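Starting off, we have a lone chain in the form predicted on its own, written out as structure tokens.
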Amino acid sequence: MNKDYILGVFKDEESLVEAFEKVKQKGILPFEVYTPYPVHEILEGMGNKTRISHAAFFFGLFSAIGILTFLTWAATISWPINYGGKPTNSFPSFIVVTIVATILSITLLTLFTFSARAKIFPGKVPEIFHSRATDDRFVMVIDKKSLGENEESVNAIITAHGEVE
């Protein structure tokens, strides 16, 4: 992995957004931007759209179908029990269990999907660019490889908009 980065450290959101817009106008997209809270201009400007909600929908759909199929199979084929003349496939009794198990399945599968996608796993050593990156500072990380001949102009933009450190 390339370790040559330019760090722009800012005290406030306004100076970060201004510097981000000017760097983006140069045709350079920062490698990453770390903020203490979500900054919507940065999120939209980075262009990283997530599809985790689509995955969660399909996890829920397939989980509900699988759970209902299992409950129907268990009640009618595997272990049919006649309770006082009631039918073995009493669908309304499956609804509560299906809802709760579907919510559990969606939660766990989405957590695992997010963790795998973000490459978060136990024992991973985090790559920390700045010690106060998400405490009270706004940090814009730019890969020097993507700059080409624009390195001086990007440094000037970052310095002009309030580089703190």
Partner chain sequence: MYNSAVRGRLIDGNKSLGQISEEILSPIHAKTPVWWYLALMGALGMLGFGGYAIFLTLSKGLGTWGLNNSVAWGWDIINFVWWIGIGHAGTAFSIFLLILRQKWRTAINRAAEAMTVVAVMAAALFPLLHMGRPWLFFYIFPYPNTRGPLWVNFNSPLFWDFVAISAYLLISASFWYFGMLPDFATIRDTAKSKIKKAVYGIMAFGWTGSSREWLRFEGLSFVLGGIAAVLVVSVHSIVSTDFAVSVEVGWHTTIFPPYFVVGAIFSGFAMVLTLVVMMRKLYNMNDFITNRHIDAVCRVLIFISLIMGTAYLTEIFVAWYSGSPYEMYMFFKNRLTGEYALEFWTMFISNAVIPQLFWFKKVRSKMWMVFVISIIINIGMWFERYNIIVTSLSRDYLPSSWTPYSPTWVEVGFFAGTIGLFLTGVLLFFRFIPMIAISELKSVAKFDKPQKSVKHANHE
Given for the second form:
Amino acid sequence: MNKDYILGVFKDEESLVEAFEKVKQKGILPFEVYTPYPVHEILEGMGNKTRISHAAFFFGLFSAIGILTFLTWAATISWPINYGGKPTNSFPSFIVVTIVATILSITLLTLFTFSARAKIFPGKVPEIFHSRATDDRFVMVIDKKSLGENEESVNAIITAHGEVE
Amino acid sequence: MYNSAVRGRLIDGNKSLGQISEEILSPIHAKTPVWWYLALMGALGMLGFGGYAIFLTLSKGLGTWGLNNSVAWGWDIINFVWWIGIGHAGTAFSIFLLILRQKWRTAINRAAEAMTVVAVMAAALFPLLHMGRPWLFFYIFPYPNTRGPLWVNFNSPLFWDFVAISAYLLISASFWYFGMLPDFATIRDTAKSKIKKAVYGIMAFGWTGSSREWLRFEGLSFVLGGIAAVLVVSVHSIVSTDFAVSVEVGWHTTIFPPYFVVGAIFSGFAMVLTLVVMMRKLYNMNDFITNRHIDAVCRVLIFISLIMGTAYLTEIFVAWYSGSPYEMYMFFKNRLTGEYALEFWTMFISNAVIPQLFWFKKVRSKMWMVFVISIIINIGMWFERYNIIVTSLSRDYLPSSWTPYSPTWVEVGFFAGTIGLFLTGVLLFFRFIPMIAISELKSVAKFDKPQKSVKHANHE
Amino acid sequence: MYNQLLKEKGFAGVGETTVSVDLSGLVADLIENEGKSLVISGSNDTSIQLMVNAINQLLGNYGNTILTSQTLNVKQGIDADFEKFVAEIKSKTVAGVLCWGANPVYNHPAGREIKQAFEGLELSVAFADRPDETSAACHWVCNEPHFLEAWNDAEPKMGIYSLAQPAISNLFGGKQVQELLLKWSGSTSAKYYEFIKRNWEENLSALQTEIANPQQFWNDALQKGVFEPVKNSTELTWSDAGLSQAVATLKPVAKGDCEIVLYESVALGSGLHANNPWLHELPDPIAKISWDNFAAVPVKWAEEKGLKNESVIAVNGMELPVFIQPGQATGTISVALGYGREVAGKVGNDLGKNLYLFATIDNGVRKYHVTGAAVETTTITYDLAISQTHHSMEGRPIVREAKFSEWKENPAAENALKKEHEANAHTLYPEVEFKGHHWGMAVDLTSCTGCSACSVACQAENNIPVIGKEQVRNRRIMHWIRIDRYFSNNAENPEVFHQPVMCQHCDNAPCENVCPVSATPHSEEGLNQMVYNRCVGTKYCVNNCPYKVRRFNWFQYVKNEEFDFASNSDLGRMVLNPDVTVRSRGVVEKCSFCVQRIQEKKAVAKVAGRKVEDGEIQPACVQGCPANALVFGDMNNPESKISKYMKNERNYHLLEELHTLPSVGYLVKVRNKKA
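Previous: the form predicted on its own; requested now: the form predicted in complex with its partner chain:
Time for the whole complex; same chain goes first.
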């Protein structure tokens, strides 16, 4: 039993979602919810938003422009060379590399962004509230401070669907 | 939400979430079986043999291979394209089926992605070692240098290829790895030994399964899935430009990009089938990888096989239609008949004819037949690359340069080594990594529960 | 033939008239070209030579194609004299022998007996700059300097004197034979140089009047290298002395089952230079076989006997590998001389079989054919290094050929394809313009005889490695210029086409596009360049060259004990051209149009403040071609020979339908045939 947090532990998704919604109706946003797989009601209910796809779009836009510019510059200005009678600015050839290299840049940059924003990186020590949250338990963590006088009723909601630990 | 009613249940045996974790992770937590050690020894043996072949190649030169002035690419590039093709399965599985919302993929995509990473690694060895001076491979990077700076030739399909392959390796590996984070966390949290906890703890990157992580994780999957779909199509298209951009007869073919992509997915799916049938047999995963999964893959293969057959016939038709004597000679006198007829027909029958047996439900439901046909497809796809590369080079424009080609044992050994590498990778995967994406499987498992509440049914 | 000619000319025939070959066409041609023809003898038999002279006289060639004022002074050996010498050493009527420039132990049919006889003599001395069979059989060997280390003079043609001076100081301290002979004959002047000089100053300078001072005359002659005094007017005349006797002596060759014809191969000749790896590596112009001699057998006969290439037959007990030669006359087998050296050096020892043993002495004349040889087939096989295995052009317009009569009417005969291809050539990109020079080469297929001198010249100039039999057999020969040989489809009596193929220096080069590391770009002068130190060896360019002229260094060919030919010792490496990089393992190489020579002449012209003259730059192959079949020059210079060749209506490009825009042109082969 944690001193600062109440842990609601549920056996299945439905119980969690129902309890979660009831807790929210009380005006209380749980500190965090841990699930073995993504539960969309929770992800929406927690009110977080991710702009990772927007970031990816801009990564792509800038890499594509950057790569194409580099290729054109290197082939026509830096050192123009005649390969098989083609013009030095052989734009169609550049497209191929631009596409693939852009994809690579997007992937790497998005991964770094994800790592940074979700704080998932090698060597991170996880804060584990419940060891079965990655296995078969759905865990709702509620900060006692946020509860105020609702502690009892929240406990009741949780015990109705799962158990408090 | 996803409706699985059409497909029926995706996993068998009414398993609880805990059971799913336990059963999928059992190869990791349980005692390693003897056959695993024997198989690993076999695989390492092949790898060692390949290592010796590579040692000879590096110490003496490419002359140890059977290549010559006319046929300067042989088994090296055949195997490269073959492995890359197989390597397409993982991403293709994950991406296309994700886009098509085919939830049944969840049981297979992890294995397919693992296969991708190992196969692409095996494939990458060939372009590296087929070089005369592999220690200078870094010349291919357009890095600023003191020679001008001298950049590289952006017109060269090999440069495109290099970019594509390295991108593909990096992306598929990270796609695969990041997909495994939640499962590593599961292992970390279910493991009993301290070492395992620590090792998998590091591998899990501190994953806890919080809603914030899941939110971004889903966002990441969405982004990577979207761009990796483009990648799958572009990588093998680019591999095909190695041939299509050239002037050689039988290479200079505009049909190649789609033909290669489909061929790659074909061989990839076949290899997935091989692997998955083995997983079922060796680890009793029948409940997760059900007969219906196998059935679905087989049906996909029928379709792709028809495309392959069409592509072969199109190529032959176009050769005739072009009226070019060189093309006509290549296809009608060198492939359909003539010195390389055996290889051509092996390819044609294995890829376009035999997979049609999957029309019969009896064939699809007999695992040994599925296994055998999947192997035949892989052999057929190997011969497809053989056909393209060797027949074209050995008899091109000037008959004075017509030269037969056969590999030396060094090349064969190198290939055996990559098979060893692949098997080693797969065995390690069986042993140390959850074979099936647990978290994804759990998310589909809920829809299978017969005791669903009425309320939840409304959700769907 | 004499007989038929006589009849044609209305004279009475002589002798028997049975011939196995139909000569009527040849006879008609000769009659048509009276006074412009030449018949030559391939035999040392004086009877035959007399007959040939008679034919030439009959055709009115004396004074026209036969110069009667000058004689050629080479090849003056007389077989009968040598037979006498052999008899003398056998019977020990001579006590000692000095051997210089001769190797009878190897190239005489009775070589083994001569060897024994040498051992039995009181004294036998060999003067030699390298070991050979004869020097090994002699008691003493005197170290002779190489001809490049020695002074010498010669009169190869009557009235033409030339001088040789050392190009390098004496490496191994050998003594010139002439000096030794001078010393042993008691002369006081020990230096051969002084002896020659005195001879020229005293005797030869008297033959001219321009330079009075003998010392000055010597200096002048030495600078020029050649001295041609005013010709004396000795005219040779034809006489029919001995002709009737010759006619009577000559009998048709007895017909056996199988006649073995011995010939000197193009590369190796008599076998004198059998330790030279370039010569061994050079593919035979007809059979395209290196490193061995072989039995060339007729196609039909091989079919009957169930033989394939590389089968082995035993000829009089000697096992020889078979090559099925289209056009080999029925009932004949030909085998090259010059192989089978036992003491030649590390390269030349024990390659092929020594066929001199089969030569016969008839009438005091050596005959290089064996009649009625016993030929047996065997079940064994022997690997041959064949560098071209497909003999047909498959109907492709690779070597274009016009008949002489067609060409006379239409200079563009058989070259209509060129116009068609040019009309079909469409391009996405504009063609690149070359503002300064634009180097090009033309090959006149009519002149090319396939002799392969260009290949060896190139090999010497460009430090091309010798790779040995096994690697040639693996089809990895390194020659930058190769001679493609095709047969027409009539296996019994085919026509042969020779086509030298080197890098075509395409302006739209397929190889350049595909190199990922920019190791093969195009120069501003139209050259397809190879940057060795940039090449990583992907071999993509090798594949994508439709002409297959790119060569890959499959192994380290230099300083590698496994390729022990010329490059493993300091002496061997002296053959390397310092102007050309020696390539390492793993890089691609190919014809550069001898870019080092281009740069050199450009620099010379620049220093002299003038433009490069046409014909000033000669790549090694052009220089080496004895038939002037190769022409090199600047295609941007409208006055140059190459520009005229390129505008010639016979000119076409190899595989021009690919629109690779080669800088090499081929001139349609005009064959002396009637339409």
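Positions refer to the first chain, counted from 1. Keep in mind that what you see is a predicted model, and the values were worked out from it rather than measured. Take the two forms, superpose them, and find the largest set of C-alpha atoms that agree within 1.5 Å; that set is the rigid core.
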Handout entry: Core-aligned C-alpha movement of residue 85 between the two forms, 2 Å or more
Key = yes
